[in-house]
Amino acid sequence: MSLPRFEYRAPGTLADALAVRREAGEDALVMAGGLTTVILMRERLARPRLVLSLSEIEALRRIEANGALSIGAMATHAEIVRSPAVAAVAPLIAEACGHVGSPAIRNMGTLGGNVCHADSASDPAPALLALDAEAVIAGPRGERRLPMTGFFQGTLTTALGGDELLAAIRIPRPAAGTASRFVKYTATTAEAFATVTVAMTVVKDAAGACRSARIGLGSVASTPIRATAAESLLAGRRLTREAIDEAARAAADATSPSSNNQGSAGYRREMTRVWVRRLLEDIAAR
């Protein structure tokens, strides 16, 4: 199926892209890597007058680690996987990006495009939640930062205003003693959407007790979510079997999955409990 007719603009700077976004308003569709954009237009789910491509803005491709880690919105999943700066500060997001689709998709698709699509089955999103990441948002009134917990607003909906663009993702350096784990569990193929995705960071003290935990979940609610009740149950406790089982049950209780070809709602909820327990057990053992 061919694409509908549209105007194409690819500004070279973020300021110019914001000007085009403001000028076109709701008639514009912002394109990052282009994978989702082409599908939406091919299926006539979107018929924009103008496609605003960010592909020529080199500043949005930067990956830097000056204190915190900053990943430009146009950095591809493959670039993130290969980045020494990411490996040094937040290997969890590199691991998550390494599970996105196929090699071709990882070479084209961008982190910014992925999170702005706001699919609950996003592979990187749970890792960003577990890493306490922030969205760096550019708009006509300047730059603002928003925790990723507030970025995902609903099904395929984010907190971006109609005149704003995602510029980067900022990830703070982890505290000493932080362990991270990630799993994308799928009942079909590795390239399919996940049955459940679990990402977590756990900070342990010298005695082995949990100082804090963050658990991000994907594919089990209308948006990627944090299992905050489970996190609270772990704080200040040793990672005993009892504590882990309680947290895993709480994480499963936080979900509201739907049934699809990856499994029934009940199965996906149970797999959430199983994988949260397994990852916590692995952290406790090490």
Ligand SMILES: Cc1cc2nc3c(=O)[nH]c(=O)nc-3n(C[C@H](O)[C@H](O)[C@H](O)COP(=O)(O)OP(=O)(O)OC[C@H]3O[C@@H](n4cnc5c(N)ncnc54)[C@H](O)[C@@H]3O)c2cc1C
Given for the second form:
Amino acid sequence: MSLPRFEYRAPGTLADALAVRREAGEDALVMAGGLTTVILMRERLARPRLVLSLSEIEALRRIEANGALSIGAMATHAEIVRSPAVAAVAPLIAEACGHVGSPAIRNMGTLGGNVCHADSASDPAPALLALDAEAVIAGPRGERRLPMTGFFQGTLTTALGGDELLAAIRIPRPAAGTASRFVKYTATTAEAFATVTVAMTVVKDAAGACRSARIGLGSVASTPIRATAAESLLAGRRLTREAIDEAARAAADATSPSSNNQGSAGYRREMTRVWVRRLLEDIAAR
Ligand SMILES: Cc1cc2nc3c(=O)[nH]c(=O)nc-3n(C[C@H](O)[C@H](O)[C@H](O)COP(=O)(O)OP(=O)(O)OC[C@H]3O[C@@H](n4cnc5c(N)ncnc54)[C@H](O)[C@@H]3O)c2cc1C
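I have the form predicted alone already, so could you send the form predicted together with the named molecule?
Time for the whole complex; same chain goes first.
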């Protein structure tokens, strides 16, 4: 099916893109890698007068580690997987991006497009939640930062205003000795959307007790979520079998999955418990 007619603009700077966005308002559709946007237009679910492509804004592709790690919104999943800066500061996000769809999807799809689409089944999103990442949002009044926990607001809905653009994702340097783990579990093929995605970071003290834990879950609620009750149960405790089982149960209790081709709601909740337990056991063993 062909695409409906639209005006196409691809400014070279973020300032110009913001000006186009402000001027066109609801009539503009922002395009990053185009994977979702083109499907929306082809299926006539979106009929924008103007497509605002961010593809010519070089600054939005940058990946830099000056203290914190900054990943430009237009960096592709494949670029993140290959980035030495990402590997040095937050390999968890590279691992998550490496599990997105197929090589073609990773080459075209961007981290910004992935999180702005706000699909609960996003694979990078749970990793960003576990890494305490922030969205760097550009708008007419300048830049603001928002923790990713507040960025995802509902099914396919973010906290971005109609005159704003996601500029980058900022990931603070994890504390020394932070252990991180990621799993994308699918009931079908590795390239499918997940039954459940679990990402976690755990900081242990010298005695081996858990100082803090962050657990991000994908595909098991209307948005990617943090399992905060499970995190609280772990804080200050040794990672014993009992503590791990309690936390895994609390993580499963935090979910509200729907049934789909990746499993029934009950199965997805149970797989959440199983994978949170397994990843915590793996961290406890090292
Ligand atoms: C066949 C297929 C399989 C996939 N499998 C997976 C998978 O296994 N795991 C997974 O996590 N994802 C998967 N995805 C999603 C994919 O990874 C992309 O993230 C997603 O399609 C959008 O990325 P994009 O760069 O193409 O963004 P686009 O499609 O261009 O944009 C997506 C949305 O974000 C908005 N947007 C984009 N960038 C910005 C910005 N900087 N500021 C404001 N708004 C913006 C757009 O307006 C649009 O609403 C899959 C997609 C497809 C088509």
